[in-house]
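Single chain ahead, written as structure tokens, the form predicted on its own.
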Amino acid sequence: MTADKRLRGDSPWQLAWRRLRKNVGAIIGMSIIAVMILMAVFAPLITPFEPTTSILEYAVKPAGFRGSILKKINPSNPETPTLIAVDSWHVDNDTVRWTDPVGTPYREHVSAMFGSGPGDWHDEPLFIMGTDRQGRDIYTRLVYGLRVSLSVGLISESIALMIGIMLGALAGFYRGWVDDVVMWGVNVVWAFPSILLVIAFSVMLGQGFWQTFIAIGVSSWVDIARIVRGQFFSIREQDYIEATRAFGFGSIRVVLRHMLPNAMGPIIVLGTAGFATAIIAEASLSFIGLGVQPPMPSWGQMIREGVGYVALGTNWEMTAFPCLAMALAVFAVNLFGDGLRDVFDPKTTQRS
């Protein structure tokens, strides 16, 4: 079978994948995104602590700090031990004796310790990125903050896509007064800076996890609606759309089965770009205290907590690591989005 015949037998998505995998930047971006998704999904397995675990004795420690902790049974939650920072410790018969980092001595019966022996109740964790001002592991909070960033990108952009596609399709298909009304709404929303709209919706909806997603989503649909409207204007005049009308197909079937699939290229590219924008918007909201609320970790929140230390010239890790993580995530999404643009742009597309 010749190459031309194989190409004619491939679906549009197979051809798109063939072109995409030749784009080195897109593959790098996609690989980084895949690693981040795996880290977010398996966060409990790759982090040493819970994101809210606080060891106040280890507050504001530098990257690479290694601690020494004992684990006691927590009466209020037997599944989660109480962590105690120690300078030195030893077992004396049935008593565990230790001194804390300031030299104060303590003792406890072995029955109060978490586990069946010293190997269970003692640990020397490595804080590879240091700790924040509440003694929480920055690496752990960074990984759990990745969950928030990916979630807000996915959910808020899905909301924006639903609104933008629906309004853009209505305006592009029906035209006339429907188009006038939709474009009036688009122009009104477009008149405001998007970050101000996000802040306004956050104030109206309240502060929280889901409120942040909704606020970003309902503020980000304008560009999508304009692109879909333009695509539908062009597709509506194609011969195969005229044929669907001749067969008597209903408007909903024509839009969903014949027009929308042919407009998916630009929509996918816009959705990818919006994903990166949503990550930045969530971090911005959390930075000013309007996004995800403590104790849930967020990159913007972590940056805000570390800004004061940067001004003092100490503990740069508290700000640098979440900044680098956000920059890497946005860079990867943009790389992938550029690859998708090249795949779906007829001016740059080349058959392999």
Given for the second form:
Amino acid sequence: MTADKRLRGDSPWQLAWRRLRKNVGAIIGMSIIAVMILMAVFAPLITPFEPTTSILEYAVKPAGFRGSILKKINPSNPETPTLIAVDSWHVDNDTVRWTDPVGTPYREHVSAMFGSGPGDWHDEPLFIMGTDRQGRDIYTRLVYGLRVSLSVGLISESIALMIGIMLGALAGFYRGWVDDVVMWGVNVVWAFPSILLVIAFSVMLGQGFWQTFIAIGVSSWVDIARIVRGQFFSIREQDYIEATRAFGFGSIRVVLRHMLPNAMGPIIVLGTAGFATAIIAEASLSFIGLGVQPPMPSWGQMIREGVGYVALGTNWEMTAFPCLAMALAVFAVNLFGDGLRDVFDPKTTQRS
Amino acid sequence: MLSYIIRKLMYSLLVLVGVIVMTFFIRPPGDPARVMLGQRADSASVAALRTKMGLDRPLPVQIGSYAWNLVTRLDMGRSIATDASVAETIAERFPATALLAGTSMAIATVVGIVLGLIASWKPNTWIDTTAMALSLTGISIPSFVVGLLFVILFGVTLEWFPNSGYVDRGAAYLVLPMITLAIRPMSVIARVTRSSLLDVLGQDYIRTARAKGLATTTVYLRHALRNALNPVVTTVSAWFAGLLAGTYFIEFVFNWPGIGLAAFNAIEKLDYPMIQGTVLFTAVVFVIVNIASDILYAFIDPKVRLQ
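Requested next: the structure of the form predicted together with the partner chain (the form predicted on its own having been shown above).
The complete assembly is shown below, putting the previous chain first.
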């Protein structure tokens, strides 16, 4: 049984997985990414508010602030109540009386309150990371910002991979003038530092969710095209490609079935690195005011909103938490990517 | 040799043509004249401005005249927001950016190589792991985030260094922006140095040098490092333009009056002639640095010429 298995050998992917499993850094990176994906998917379950819920009375509160709010029925939307910050409150027969943080007294009939009893309509939420200028919970916005960051990484990098693999394969397979033209394009695009390219495309396409994804995607294919081209140059010389030609296989079949799978290692490594770069690019864009637009929360925007307070020397948490979240996310992806590089690097390849 | 240099120069010109054409297209979607005058402007004045800006001409003519003005008169147009000449603004602000980028690159190169040396000294020990984890952190954090964390830590909390302003108020103003800008290239250089050194250390001639009984330090510095530096030089030159791009954010965070700050402000206002000018400037610097390092290589390494 064991002998059989040894004879058959492992597929390159099984080998890669076995080596990856032994890489502590890669495992740590992978675990952090997994937790982040879960947080992004289940964001509504683990956050006390909606990302756009703002309680203006609680603007710019420090980390660990505990509020006291009453929930009133919102006539235009029965699902989400209107939130009122209160200083003190009590129920007096059928009337709820409260004073707001400035000391102004209010009253309302219980039927106007959200839910069926004081347990439903009163809450003392904890703002673990404080609030921003519009009295929105920073922690909540951080978790929802994770959604933007992860989707940017995924979608933009997919676009970049598509363009890069296609152009690199064209150049590497056909060579000659096709290669010259593609490489000219590569060199032109390469002359722009990547973040400036992202900014340039973002200016051209306009601002918004999808525009941002596309701007980052069409800016990041150059490295991939170069590596695929290089891989194809060497793979093309191999005997098994010669063999496919002897069989009379068509070009597309040779490229897709026989060449691309053998170039996959470096592509995966670059793709992972690109995932991290895309997250940074999106944050940089929204920091500068391009990119994903409010009210959709994005880490770059949140950091930007806090900058003024940093200069004043107050409320550092408004900037520090999104900064740290982003550093952690990118670090995790890079840690994983580094592990992948060790796995796929032919120089270190050995049967393990 | 000469034919190699000429070939390289011609190719760079071809790349520059592409760069200029691409830069031309950096403008917000829609009609720039309409954007400048606002939504309430009447169509007659919009049409007049279109004629004045040459927007009514066919696209190839517009690109041609943009390139012509650029090449013959270094004319990059005027800022929409301030009406200042883009080329003059860049020239005025260049010294500040050059100071910041130059000192950062110097620090990044020296510290990066030293870190790489230390890491490769005893690979896969805790020293190596620590140095590489540090550099991975450096790569992972965008420069403006590092800058803000530095401001919070060293500027506001510890009050070691001033956190905003230019060196005309004292050399201490250079410290934080310089270190912030240096961190990313430093991390990359450290990693490249390490892997390149490990590569070289496995070569036969190093074994020979060791077998001759040379001191480890001599082997390292005289034999290994010199040969390992080639990829490092490439990295340094490739990073220079990236560094200029980094100043866009760093100069904003530290209120440093260079090209980057002008670009940052222009991007916020979608002031596209200014964006075009600054982006073009960075790209041209990149192409020039690249061709210079290519030619330098051809002199140092005869293998390059023959390729």
